[in-house]
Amino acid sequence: MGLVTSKSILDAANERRYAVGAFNVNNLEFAKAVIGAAVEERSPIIVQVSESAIAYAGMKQITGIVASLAGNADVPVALHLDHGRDWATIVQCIANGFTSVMIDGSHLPFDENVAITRKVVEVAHAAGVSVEAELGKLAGIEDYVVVDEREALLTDPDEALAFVERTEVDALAVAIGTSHGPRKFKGEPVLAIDLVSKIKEKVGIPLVLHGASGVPAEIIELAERFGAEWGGSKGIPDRSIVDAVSRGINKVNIDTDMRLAFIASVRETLSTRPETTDPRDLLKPAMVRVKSVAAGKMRLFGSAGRA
C-alpha cells in the first residue's frame, strides 16, 4: 500500500470514535513486529521513530525500512517523527519522506509554543505532510499532588482552542497526567480523564496520549526472573485507555512497553539457550513478543479490524 499520512489515519479514527497506536521503533527487528501485528489486526498503524532514534538508525536507513516494509503491507501505515524539537531534523524528515512530524513545543512559553508550531504547519503542509503538537506538561500526577500544582501540568481546554486555532495543527498531544517510562508513579496514579472530553468539545480535532504504557506486570516478573532489576515500575490501568479513547483520544503512544518486552524476551533466551551463537536466536523471540504487544494495544484502542 505504501506510506499514508497519519492525518488520515486520525481523521478516520475521530469520525467513527477508536484510536490508532503509534508505536516507537529504532530498528528492523521493531518496525517488523509493528508492521506484521497491524497487517494481522487488519488496523491502522502509526510507525514513529524519535530524534535519537534516527541518530542510532539513521535517516536514510530507518525511512527505507519502514517505508519498505508499508509498501508491502495491506494496511494504511504512517511514519512519524516522535517530539521533534530540532528543526533541522524536522525538515529533513519531511523532505526524507516521512508523512507526520510532531512539533514538542511543550516546553516553550504558550505564543512561542505557538508560532513554532504555526512555521512547522505551513512547511509541512506546503509537502502534503500531516503535524502534530503538543500543550502542557507531560508529567505523572499522584494521589498526593495537591491541585494547584496538578492543575499547572495540565492541558486547559481554552488555551488548547486558541491554540489549534492560531496553528492549524492536525493533531493535538494533551496532558491529562501520564508519563514517559517504566516508573510513571510512586502512589497511585490520578488521571485527569474528564478532562479530554472537555478539550474534545473545545477544539473538535484528533488527540494524542502520550506515556501511556500500561508496564505489564507479566512481562515485568518474567525479566527479574532472569536478572532484570525493574523494581517500581508501574503503568496506566487498560480501563483507563479505553475510558481516555471513549472520550476522544485517537492516537495512542507506545514505546516502553515494548522495549520491556523485548528485553525480557533477550534476557530469557540468554539464560535458557547459553549454547546459542546466532543473534537471530535472541532476536526472533523477542520480536514474536514486541508484536504480540502491539497487536494487544491495537484490540485495546478498537482499531483492530478497522483497515
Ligand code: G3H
Contents of the next structure:
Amino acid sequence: MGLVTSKSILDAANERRYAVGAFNVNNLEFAKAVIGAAVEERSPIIVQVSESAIAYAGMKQITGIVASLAGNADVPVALHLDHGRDWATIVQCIANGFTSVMIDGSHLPFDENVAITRKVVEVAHAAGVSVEAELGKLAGIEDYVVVDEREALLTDPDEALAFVERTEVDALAVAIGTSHGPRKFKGEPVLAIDLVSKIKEKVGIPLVLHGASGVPAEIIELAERFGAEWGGSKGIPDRSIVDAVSRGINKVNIDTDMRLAFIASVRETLSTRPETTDPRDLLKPAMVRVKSVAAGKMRLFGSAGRA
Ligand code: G3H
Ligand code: 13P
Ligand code: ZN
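Rather than the form predicted alone that you just supplied, could I have the structure of the form predicted together with the named molecule?
Every component of the complex follows; first up is the chain already shown.
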C-alpha cells in the first residue's frame, strides 16, 4: 500500500472513536520499528518527521525510507511533518510526497495563527495533503496556581471553533496540560482532560494530543541500572490517555517513550556485551524495544486491529 493522507486515517478514527499513534522517526531503525509494529498489530499509523529530523536525515533520504517501507506494508501509513514552522520546509514536504503537514502557529497571536494556518491549508489541500494546526500552548499546568495564567495556556473551546471555521484544518492539536519530553510533571499529573469533551463538542473534527508519552518506570529503571541519569522523569498515565481518547482525541503523538527505550537498550547492550564490535548488535535489540513501545501504544489507543 502506498502512503495515504492522515485525513483518511483520522476521519475513520473519529467516526469509530479511537486514536491513531503518530510516531516520530529520524532514521531507518525507528521507521522500521514503528511500521513493523503497525503491520503486526493490524493498525493504521502516522509516521511523523520533525524539521530537525529532516535536517538530520535529509529530506529525500527520510522520505525515501518511509515511503518504501509503507509501500511494502499492508496497512495505511501517512507521512506527516511534525511541528512545521518554516514555510519553505512545509512547501518542500508537500513537493516531496508527504501526505500530511502540521503548521504550528501556537506561539503566534490568534489572528496570525489563523492567517498562516489558512495559507498552509490552501497550498496543502490543492496538493491533496492534510493539515494539522495547534491552538493553545503546550506546557505543564501544575505550577500555575494563578487561574488566569493557567487558562491562557490551555485551548479555549470557543476560540477552537472560530479557528477551525476560519482555517478549515483537518485536525487540531489542543493544549490540556501535556508537554514535550521526559519531564512533564514534578508531582502528581495535572491535566484538564474535560476540556477535550468541550472542544470536541464545538469543533467535531479529529483532535490531536502532543506530549503524550507515558515515561514508563521500567524503562527508566533499566536505563538507570546501566548508568543513565534521568531523575525526575514523569509522563502521562495510560488511564489519562484512554480517558482523553474516549472524549475525542484521535491522534496521539509519541516520541519520548521510544527515545528512552532505544537508549536504555543501547546502554544495556554496551554493558552486557563489551566484546561486540558490530553496531548492529546495538541497533537490533534497540529496534525491538522501540517496536514493542509502538505496538503497546497501538493497543492502548484502540487502533490495533482496525486495518
Ligand atoms: O515535538 C517534538 C518531537 O519530539 C520532535 O523533536 O525536534 O527533537 O526531532 P525533535
Ligand atoms: P512526547 O515528547 O511526549 O513523546 O511528545 C511527542 C510529540 O508531541 C511530538 O510532536
Ligand atoms: Zn508535539
